[in-house]
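Only one chain is shown below, in structure tokens, and it's the form predicted on its own.
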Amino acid sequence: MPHSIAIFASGSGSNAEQIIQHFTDHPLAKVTLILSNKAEAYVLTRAKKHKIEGRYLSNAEFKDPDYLLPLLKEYQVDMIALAGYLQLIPEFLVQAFPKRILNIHPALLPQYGGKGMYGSRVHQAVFNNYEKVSGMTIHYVDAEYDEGQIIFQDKVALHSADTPDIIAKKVLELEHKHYARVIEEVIKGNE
């Protein structure tokens, strides 16, 4: 029986889309559930388009183990991928899914990580510091922002003319290239 992946996302879900496509008709795993803390997030439209259960998750539901854990069990979830999810994962969820919650971060951690460092804020900080390189990090999730064990990183050269928007596009290309593949490798390693 294939592994069941839940994606947690807060925004448009372009990484979620890549993961869904990678695991469509895949013998190892499939995406069975997409949860968002924003009712209007485009990722929920993507879920509907792919006939995957997509749900808005209120703050109270997200922090309630008696709600969230049975929901994940209902969909037989054994791997969680955060794809632009902007909430700190509660300790009960980290404990219920040890080494089975992954996050992707749009910088080379440990630089430019932590509370409040997400999306365009990261790329603006990289730009402001005249960095010559940026990249992305895939890591296990623990109870702190962006501090879990690093699984994979890739980097891209930056040029002096690169704006934060250009940096964001370069990093997103790396994210799309690697995230689903790394999720697959982690699932294989956990078998």
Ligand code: GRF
Contents of the next structure:
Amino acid sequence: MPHSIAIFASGSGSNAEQIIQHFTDHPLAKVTLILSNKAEAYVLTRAKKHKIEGRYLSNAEFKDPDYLLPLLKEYQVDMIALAGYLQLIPEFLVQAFPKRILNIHPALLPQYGGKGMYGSRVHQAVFNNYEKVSGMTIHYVDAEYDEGQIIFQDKVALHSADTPDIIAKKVLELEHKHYARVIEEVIKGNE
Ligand code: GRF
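What would the structure be for the form predicted together with the ligand, rather than the form predicted on its own?
Below is the entire complex, every chain and molecule, led by the chain shown above.
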């Protein structure tokens, strides 16, 4: 039986798209469930297009073990990938999925992480500090923002003419390049 991946996302889901495509007709795993705390998130449209179960859950439902755990069980989820999911993961979920929840962050943690550091704010801060390098981090999730053990990082050089938008684009390219592959490696390592 292939492993079953759930993706949690709050936005467009371009990373989710890469993960879905990577695991389409893949012998090891497939994406079975996409959950979003934003009813209008484009990631839910992507789910529909790929005929994957996509659901909006309220923040209260995400925080309710009696709601969330049975849902994940129904889809036999054994790996959760956060892809632009903007809520803190509750302790009960971290306990239920040890080393089985991954997050991607659009900077080189531990720099530019923590509460409120998401999306364009990250790239704006990198820009404001005249950084010459940025990158992305894939890490295990614990119950603090962006603090779990780092699994993989990759860097990209920045030029003085790079606006925050250009930085965001460069970093997103790296994310798309690596996230699905790293998820695959972690699943293999957990077997
Ligand atoms: C990515 O930059 C990811 O690192 C961050 O949110 C963004 C999500 O982009 N956590 P997308 O929804 O996957 O397009």
